[in-house]
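The form predicted alone is given below as one chain in structure tokens.
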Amino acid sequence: MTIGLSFLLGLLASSVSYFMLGLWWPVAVVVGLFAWLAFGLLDVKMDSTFTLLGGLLLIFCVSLSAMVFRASDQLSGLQYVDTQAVDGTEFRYPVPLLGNARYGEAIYKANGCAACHTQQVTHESVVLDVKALAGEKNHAAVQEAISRFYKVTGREASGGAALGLPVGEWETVVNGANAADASKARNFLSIAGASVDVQVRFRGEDLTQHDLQNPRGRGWGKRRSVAQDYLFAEPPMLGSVRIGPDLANVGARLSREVLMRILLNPKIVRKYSKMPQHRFLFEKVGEDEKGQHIIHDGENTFKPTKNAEALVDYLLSLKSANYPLPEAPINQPYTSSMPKPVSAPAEAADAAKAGNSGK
């Protein structure tokens, strides 16, 4: 083969790692190299359909090798990160089990809960929204920028953007756009001086429920979930049925005692509950009984087993989809993400000029 051909299939090689196998470009470019040097410099013949049929399975088999082995590099290489929970409290994320939820754990694969419960928050797209804030100087600036955005893109302008744009306010310029779209908005409000706030909404059914943003969604968790959820999970026990409703964040939708019920009958709960009872992790006891987590079902009378109580802790603890992290925030309020506009010196000297007067 001439080299010229051989380059050619190298080139092809490495194309295929990278935008088809999605390796990172330096092992495509060591693919693409490795084909041109065996077909080409090394003199390879390429004269029987078994030759060429080789050369194509080991390209394959290479690229496919380096992209699995670059993926467990990565997963091996997640750390802990630093979030917060709900009340404003910083922690680092994720927490290991421990204790009796670590038991709960055991107890949970023991009772195949994964074969009708997934654990994983999943999204159908992303949604960005971007918001502006203009000072005095640059409001003219701002106000033509965001006019010019909406001709390029084709939108229509709506709320305070449609009305003037108020100054030194936070307002609306784009909701729902794409990426393309909002990259725009940026670029042009960037130019004209504003603050720029870009902020990301994931769409999907399984996310948080809203009237107008997602109104099909079933409030299963606030964000998407991503690797760094499982990094204490072996096996991680993502599921593919969902019979049932997912767990990622059941630790945070649901309280102990209700949790209590639906394993002990599903039905007291939710009607039409598809869910078998697990009464064998309960025992019956006598009405008189008193304690915590007693339950009356019927004529009978129940309270929680060992296994029954490290169950619950284990779902408790199940509360990932809660939490933001930087590659899956959860919808915040608006903060600047760019300095706001600073005051010309000459507008500073007319303020204090008139601070003076006034005195």
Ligand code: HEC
Second form
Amino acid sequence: MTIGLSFLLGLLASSVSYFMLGLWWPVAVVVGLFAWLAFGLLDVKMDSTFTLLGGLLLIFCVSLSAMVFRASDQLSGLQYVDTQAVDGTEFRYPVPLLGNARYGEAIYKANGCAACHTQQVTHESVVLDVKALAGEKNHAAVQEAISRFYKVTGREASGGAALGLPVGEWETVVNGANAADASKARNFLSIAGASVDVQVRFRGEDLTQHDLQNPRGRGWGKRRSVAQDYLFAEPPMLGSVRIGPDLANVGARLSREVLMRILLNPKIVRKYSKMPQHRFLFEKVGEDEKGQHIIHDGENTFKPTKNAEALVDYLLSLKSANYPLPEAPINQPYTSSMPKPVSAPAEAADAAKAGNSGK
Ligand code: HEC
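Return the form predicted together with heme C (HEC) of this protein as a structure block, the form predicted alone having already been given.
Below is the whole assembly, all chains and molecules, this chain first.
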């Protein structure tokens, strides 16, 4: 083999050792030199046992590092992220299970709830809508940009925006576009000097129902589940069969009272419920027993055991599909049609507080 070709093979061997196998650089250099010498000077042939075994080893190492180590690195490198609750308070996500809820997770496991319930919200697609606003000066340029966008993406130019774009008013340029088209629209429009507003919509059966945007939604979550959601779940109970509803976000949609009734006798809550009863998580008590979570069912009166309380604490902690993550955002409405900037109410409240304390 010529020196040039063997040098290339040596270079390949050392870069694989360094970048993919993560070997210390002097070791990677030695591996490369060895391959260069073996092929170039010692004249090892391509059909020799050495080459075949070396090739096998190389393929094995490359696939192991790319498919197994890299994926495992990505998952084990997951960290807390900052997110926002519905009321705007920021916190670090995910929140570890506290006290009773941790014990409740064990009860959930022990009772095989995962056999009928998944904890994994999915979505089907993301679509974007784009609106534009043109002033008098750039009106012609914006109109031109819009027709160019329609031409490039092969859309019907009958959208209205191309022909009758009103000056000084927001007008929809495209509805339901994919990410590539939406970014094209945004580029064209901003080059032409228009103000651009983008709305992001997620569609999928698991997500929040909306008459126009997601008519078939079942309301199991605001966003899809991602690996980050299971940072503290040991093991994550994803489930595979949905005999009952997904529970990834159950804590955000049901109250303690309702959950207790579902466990004792789901038919109290829904007449034709197919969920099995879990009466063994309750004790029968006297009819005149008073207390917080006493449930009357038919002739009898029941009180939840510690296990039932813990299980419900766990269920109430399941709210993962509620909070936006950088990796899995939730719907973003047009900012131009929002009544007020998000921070305004908080500032107003602060101002009011300051006013009160000043009295
Ligand atoms: C044999 C399958 C099965 C098992 C096991 C099961 N469930 Fe269910 N579950 C269902 C079905 C079916 C429903 C839907 C009930 C209905 O028709 O309204 C349901 C509904 C629920 C709901 C109401 C969800 C909602 O959004 O309305 C909760 C909460 C729940 N189950 C919790 C549990 C817990 C906790 C366990 C384990 C102790 C469990 N389930 C075990 C089948 C099951």
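Between two forms, the rigid core is defined as the largest C-alpha subset superposing within 1.5 Å. In this text, all values refer to a predicted model and were calculated from it rather than measured experimentally. Numbering follows the first chain given and starts at 1.
S.K.: Would you say whether Val173 is displaced between these two forms, judging by a C-alpha shift of 2 Å or more on the superposed rigid core?
M.R.: Superposed on the core, Val173 moves its C-alpha 2 Å or more between these two forms.
S.K.: Could you check, with the core superposed, whether the Cα atom of Glu105 shifts 2 Å or more between these two forms?
M.R.: Stays below the 2 Å threshold, so no.
S.K.: Could you check, with the core superposed, whether the Cα atom of Val200 shifts 2 Å or more between these two forms?
M.R.: Yes, its C-alpha moves 2 Å or more.
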